[in-house]
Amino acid sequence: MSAESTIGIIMNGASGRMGYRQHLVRSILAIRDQGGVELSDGRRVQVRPMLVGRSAEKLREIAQRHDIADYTTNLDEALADESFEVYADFLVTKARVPAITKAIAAGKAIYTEKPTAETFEDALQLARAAAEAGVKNGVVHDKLYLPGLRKLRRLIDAGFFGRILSVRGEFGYWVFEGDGIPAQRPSWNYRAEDGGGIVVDMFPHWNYVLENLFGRVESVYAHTATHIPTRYDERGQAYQATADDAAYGIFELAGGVVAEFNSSWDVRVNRDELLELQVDGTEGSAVVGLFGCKVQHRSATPRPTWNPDVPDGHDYLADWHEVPENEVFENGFKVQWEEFLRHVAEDAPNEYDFLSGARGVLLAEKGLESAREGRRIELPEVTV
């Protein structure tokens, strides 16, 4: 590779939501706009995307906008174009696995958003696939760029909790029905036929934040619900929802650490952030969302006295104290992007693949096991 070079990029679903404004607009384009990605050795390689969807007109419309040369709504003369060297799929679900297939069978790197798949079959096959085809592969693990959760992980590594007893997340807001008041997501995440649900959606993100964090995940049990059964579509037509829209997990960690997660699009904020960790050890506690990040250590822990029968006057949020922003959190997904693309170009180091894309499907395909026979699940270790 020469001193400056250039990653042709593949962008399949780059017109929707999260494929147009976080890998596209924040990713993409942020790192072509900074003059590429530096390498180890001082060299930049700079990123050349093609956009690829089903709007001719809307791929055009969003190539002007941006300066982008390349567009089609072919994808296999996309895949036929060898100065293309990687391929990012953003598409629905139902659509992933033919499309990284034939990826796969062109010899390009992927990079997917997830799950991976429906099943956990098809996403393991994909990752034995990749590992066949000796094709580069990595799957968005967004969560672990968060400003928050970097800085959980800075308390972890310096041992501030001691022994890590527990954690207990609450992630949702209210998504509208659709009935006057736009719904904030698309009527396909409530159809369980178009890949839909809460937990397919959600799960394959706790496993990897659990196991990144705290320790594989080796059970579940999960109670799911449609708490809202009509919902009301893009063009304000009203639908049966199939798909589960909360779920109440319990995971159990390799290490004896318990997870608790809440996963709602029914319930109203009532914490700081969207989502919301708190993690209890033995020497302290810290409560993280997406970009902040509260600690308690022990030596500053009250002792509280239970009294249902005299007001607690205690400020026990004031007993809370804000980790500093020691540093500047980039986009994390424009972070990982940079790091895949260091991946490829220099075959840096890269553990979110395939392979721990299907650990995510993976629990959310017991998690919905154990949700409808209402008992505990453990999970397999998860080999190619």
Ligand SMILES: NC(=O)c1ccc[n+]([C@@H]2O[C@H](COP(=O)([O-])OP(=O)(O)OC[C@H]3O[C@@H](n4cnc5c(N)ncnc54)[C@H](O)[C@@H]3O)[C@@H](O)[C@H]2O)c1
Second form
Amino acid sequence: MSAESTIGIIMNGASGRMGYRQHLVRSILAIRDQGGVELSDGRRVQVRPMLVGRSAEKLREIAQRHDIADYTTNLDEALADESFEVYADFLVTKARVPAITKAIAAGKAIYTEKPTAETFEDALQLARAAAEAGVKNGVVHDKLYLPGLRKLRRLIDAGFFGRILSVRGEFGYWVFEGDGIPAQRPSWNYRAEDGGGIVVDMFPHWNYVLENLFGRVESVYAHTATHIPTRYDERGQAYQATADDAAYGIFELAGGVVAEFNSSWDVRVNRDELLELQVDGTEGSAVVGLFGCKVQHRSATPRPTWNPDVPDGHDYLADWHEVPENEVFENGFKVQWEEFLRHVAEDAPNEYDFLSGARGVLLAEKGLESAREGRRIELPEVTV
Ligand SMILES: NC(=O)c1ccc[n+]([C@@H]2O[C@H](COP(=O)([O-])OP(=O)(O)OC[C@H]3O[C@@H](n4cnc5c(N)ncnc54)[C@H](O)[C@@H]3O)[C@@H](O)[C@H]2O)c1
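So that was the form predicted on its own. Now I'd like the form predicted together with this ligand, please.
The next block holds the full complex; its first chain is the one shown before.
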């Protein structure tokens, strides 16, 4: 299929974990291979990536492997190229604000990984600067595009739950310390001074999941811990973990729903999936993972009675029913990229912008403040 026009996308951090796998290979190259993105009037827009990074050698290798013509280690040069309309940022969080600030000044449309900044003040400033410059902007909200969460959305829209009472989230797995078995995540994730920490990593996700599915987060109470004090980096050297690696949070939402999330890189998985949410409502409940979604309706709810003297032979897990797929769910990063490209090409709506990103950073910041001070903290509404 041939495309009528092309959008040039500067991809900064394209050799990183997220930049390479999710954004380059699974999103932009997949879009390129399918002949671009289809717009509402049937026209197609093709994509043309330009790789940006610090190692020319790495970039050259990726460019050759994937037949990409453009790559550079010079961000200023890339931003000066007017044939590239979009700037995309997958850098370590610490490096994001200066790079995006340059992209705003260059008038690019901007798409970025979360968190958008290390502090709420910086995140809000980015949202304000983008609004003032009139540049389109978007932030990854990938969890909303997971098949399990899309099935959950269908249940909410259908009124399946009645009045939703609570949401319990369990996220995490064992991240190896790095001696012997290599760690599954970059070492900067465990150093606060390098922008790491599970609160700054995961609370931005929980914020957009909660506000888009259940209601705005009005307050947070969090307890954090650095359970594993020593880890080993990419070169096998011991370092002190200075960032939180587990967070236990309670969030009160507009409308009265109570949400509670355990986030931890120090737990062994005894669940169907690495992220699981249980939603309980007056009419029904659901247990949702990345892919799966099982439900139990009020009319099919067993009636347990507490009796510690008699072993309970009831199979509670058998009382749940899997929600069918009923549609094809593509990679969530790719689906959101397609939406953002339509936003750029034909002004299609995009709610997942820098302001939404800033609300996520605010929740992380207030979560850490709550943990430091040992108290519940209210969140103000955020406007540009
Ligand atoms: N959406 C998600 O589910 C998700 C998951 C993991 C990470 N992330 C976010 O994605 C971003 C990247 O994380 P990652 O796991 O891919 O990390 P990574 O360490 O694998 O990649 C980071 C990239 O930034 C570059 N970089 C590092 N320091 C830099 C500096 N000082 N200046 C310029 N470039 C620099 C590296 O060369 C690399 O390309 C982070 O902001 C992280 O929070 C999002």
